[in-house]
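Take a look at this one chain, the form predicted alone, written out in structure tokens.
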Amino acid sequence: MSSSGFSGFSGLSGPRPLPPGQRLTAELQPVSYGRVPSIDLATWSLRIGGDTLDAEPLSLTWADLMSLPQTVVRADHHCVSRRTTQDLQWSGVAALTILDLAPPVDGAEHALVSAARGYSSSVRIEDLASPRAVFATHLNGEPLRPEHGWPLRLVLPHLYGWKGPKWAVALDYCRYAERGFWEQRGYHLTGDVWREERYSYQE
């Protein structure tokens, strides 16, 4: 898939300074908790719920998702294990598009993004609203491979990789932060890579 017909291409090519504590790796290495799930697109959907503005959940099928405006973001990926891969091209639907389609209620400042096999991550809505946040379906012009999160993964380039679940299935808005899988196990609630927010004791 080329960038033709896409909007929102952003980012600069070439080596750049790394966030503190990170080291450069040439290829994106898939990391996950547990086995790669088997997903059927015929039954898959992305549900947006929780504290929505109209108090009703919205479910997007794969066809629904593909009908939305598409975007391309060139960004680095920062794993909390201290590996950074630069200049990855993520294609999909801007997270801001999802927020506009099914907005949160006033006062909801957090979200819990859930994935297949029970994984979840706590993120701030302001991070989802970043112009570089994307629900990605493609990586470097090709459909995501299963180990990289097919059919859908959240990409938040300014946060550590655990903040962007692979195999995403739900987005629930919350008035108060709900800790996801790794946040319950001692990881930072925000996870800003440039501030090196790795662990909960730093909050």
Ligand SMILES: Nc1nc2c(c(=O)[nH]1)N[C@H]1C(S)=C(S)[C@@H](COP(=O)(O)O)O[C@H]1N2
Contents of the next structure:
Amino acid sequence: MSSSGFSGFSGLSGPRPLPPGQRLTAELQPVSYGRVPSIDLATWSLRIGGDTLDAEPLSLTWADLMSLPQTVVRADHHCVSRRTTQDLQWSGVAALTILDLAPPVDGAEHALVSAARGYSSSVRIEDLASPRAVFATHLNGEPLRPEHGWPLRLVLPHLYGWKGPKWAVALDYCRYAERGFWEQRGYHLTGDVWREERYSYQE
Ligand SMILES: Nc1nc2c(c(=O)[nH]1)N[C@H]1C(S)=C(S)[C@@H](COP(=O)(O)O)O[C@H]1N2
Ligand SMILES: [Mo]
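Could the form predicted together with this ligand be shown next, to go alongside the form predicted alone?
Time for the whole complex; same chain goes first.
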């Protein structure tokens, strides 16, 4: 069992434990560096590239994405600024489905997920392969609002929120970890909330 074994509380009733150092907020507050991008679905795609198994990038259009099996994940959201919002329902395409469709080459254990307007985050393939990792198109049954990442955001419930780019446009596999936006600015490469991996000096 990986360090993320505590993330599966969906389905249990009663109060759930908070990760260390977190406090509850009722509503999911939009948090982002920079402005909300305007995106045209007709030209939008999710590009899966870098060290792919067949050495070719794959671009998924919105229609491609919609034709993949859809999944629902109930999860708590933990921002590294210490706010936790419990019991959100994300739906979209499991990250595992994307990994199966365009797998990384053997030996590529890392990825960089990039967003429109320059944001990116480092994630481990192992974390993307969590059954609860989802490229979400909907929050609580509604299409994502623009400020929450429409049309697509990555959700990794066992990692801090910064690991999930909103307005995701690319997933690049890499053999060596590449640091994304916050990882270059002092935040942790892995970012497991239950291990309280907040800062790079803990690595
Ligand atoms: N593109 C982009 N994605 C992002 C961010 C950002 O600044 N830009 N902020 C991250 C952080 S720090 C958190 S906590 C969550 C916040 O999600 P929310 O705005 O839906 O609450 O988005 C993450 N994804
Ligand atoms: Mo955050």
